[in-house]
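Encoded as structure tokens, the following chain is the form predicted alone, with no partner shown.
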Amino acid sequence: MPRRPPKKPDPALDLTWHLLALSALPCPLTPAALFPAAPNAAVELEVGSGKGLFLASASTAAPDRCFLGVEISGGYARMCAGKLARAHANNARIIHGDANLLVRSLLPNACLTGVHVYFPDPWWKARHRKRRVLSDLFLQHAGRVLAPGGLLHIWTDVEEYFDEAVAAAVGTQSFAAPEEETVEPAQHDLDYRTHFERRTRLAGEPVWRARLKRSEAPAAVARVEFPENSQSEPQSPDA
């Protein structure tokens, strides 16, 4: 089933501050100087933002840490954007672009306490496995752009696509074992890290979730430099 076409925002809002496009960030990109208010705080990272439900609810239940998502649909981003600005989230910023391209290109080794990765699309086809975010690549840059101690969380409804992406990241050697991430009953309608989990666990569909701690091993890859022209987006942050 296709998705819908996200809600644009209210036209109202101004999305200056919450809405970053990739191609306008600087390279290297160190995430603390996108929070100048709080340039101490611990930052996370967010992979495949969709609605924003869990930049909105993260940031509100920890002012202290800041939130970086990064989406590479338009419209999302925006719809993401504008729901961090009607919270008045200043510890919260989404981006507009490549996920890979900001994780193995722009940001620098062990900036982020955080990396989270929920319900990212499988890819079923062979032809596209190549597509999927969780690849071995990209699993070794989450390794250098965590801190020793920082975590990494992921959480699908594939139970394959689970098994092959914890694997991979425990291959990195930048990862110590995984463990298992608990939850509790949701509380509200809204109790859920992002609306596909929500949609899952009502329909009583099962989720993997694990997180794994960032090792002190050094990292097994360096910051890729970024190529020329590649921060062109797919698609206009106004789409």
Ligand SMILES: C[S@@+](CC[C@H](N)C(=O)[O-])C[C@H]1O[C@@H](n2cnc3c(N)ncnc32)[C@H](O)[C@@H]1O
Contents of the next structure:
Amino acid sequence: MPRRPPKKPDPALDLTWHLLALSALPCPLTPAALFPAAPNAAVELEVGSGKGLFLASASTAAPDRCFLGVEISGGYARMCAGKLARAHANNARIIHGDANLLVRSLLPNACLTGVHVYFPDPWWKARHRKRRVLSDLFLQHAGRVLAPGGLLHIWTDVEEYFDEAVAAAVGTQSFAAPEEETVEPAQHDLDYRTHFERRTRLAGEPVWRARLKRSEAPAAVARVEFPENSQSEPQSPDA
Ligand SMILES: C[S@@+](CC[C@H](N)C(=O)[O-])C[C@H]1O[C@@H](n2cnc3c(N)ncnc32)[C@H](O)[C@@H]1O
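Would you generate the structure of this protein in the form predicted together with the ligand, following the form predicted alone above?
Now the complete complex, all chains and molecules, led by this one.
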């Protein structure tokens, strides 16, 4: 399904708090340091936040937790920041940048209680598959940055991507067996985890959902030091 271009936030909104540039962040980055008003709060990360429905609803529903999003598209990162600013969500911020760089290089071990990946771009063409965000390496680092007992959530409408990603996550040996996540019928127009979940369910199409708990085993990989990474930005296939 093609995506509409992101809406520009109201220029009167001050996005200073909600919108961060990955290139301006310290390395290593302690996520809790981004929420100085709640230094002991648990922090959860959403990868590929798109229009920001998850960050906005989760931060409102759980004011005692902090939510960090990372979004590679500048337009969507700004749209998301605008949504958080309008909601006065002081426990949520969005980073404009590449989730791979953030998770592999900036985040220290065991610094998050949740990693959420909803409807990652499927990159259908065989030659583009290496761009999928749920790669073996990403999943190894997801296991590294999650604290023991932390949860990795994977939801997608692409069954083959789901099966591969869940098998790869289990293969890292950092996660217990996946548990299925279930949803109730929506009670209102925005009662969905994300915008992509909304449009998939409204179209009557299936969604695959799993939650994997970080095991007690020590992290198997080490944080990747700069400058091994680049900040190249692959285009979204349907942007
Ligand atoms: C299909 S959309 C899903 C958006 C949202 N999660 C939802 O379910 O509505 C995938 C999103 O991931 C973002 N994305 C893709 N690769 C990324 C990366 N490496 N780092 C951060 N965001 C990424 C895209 O720009 C896009 O906004």
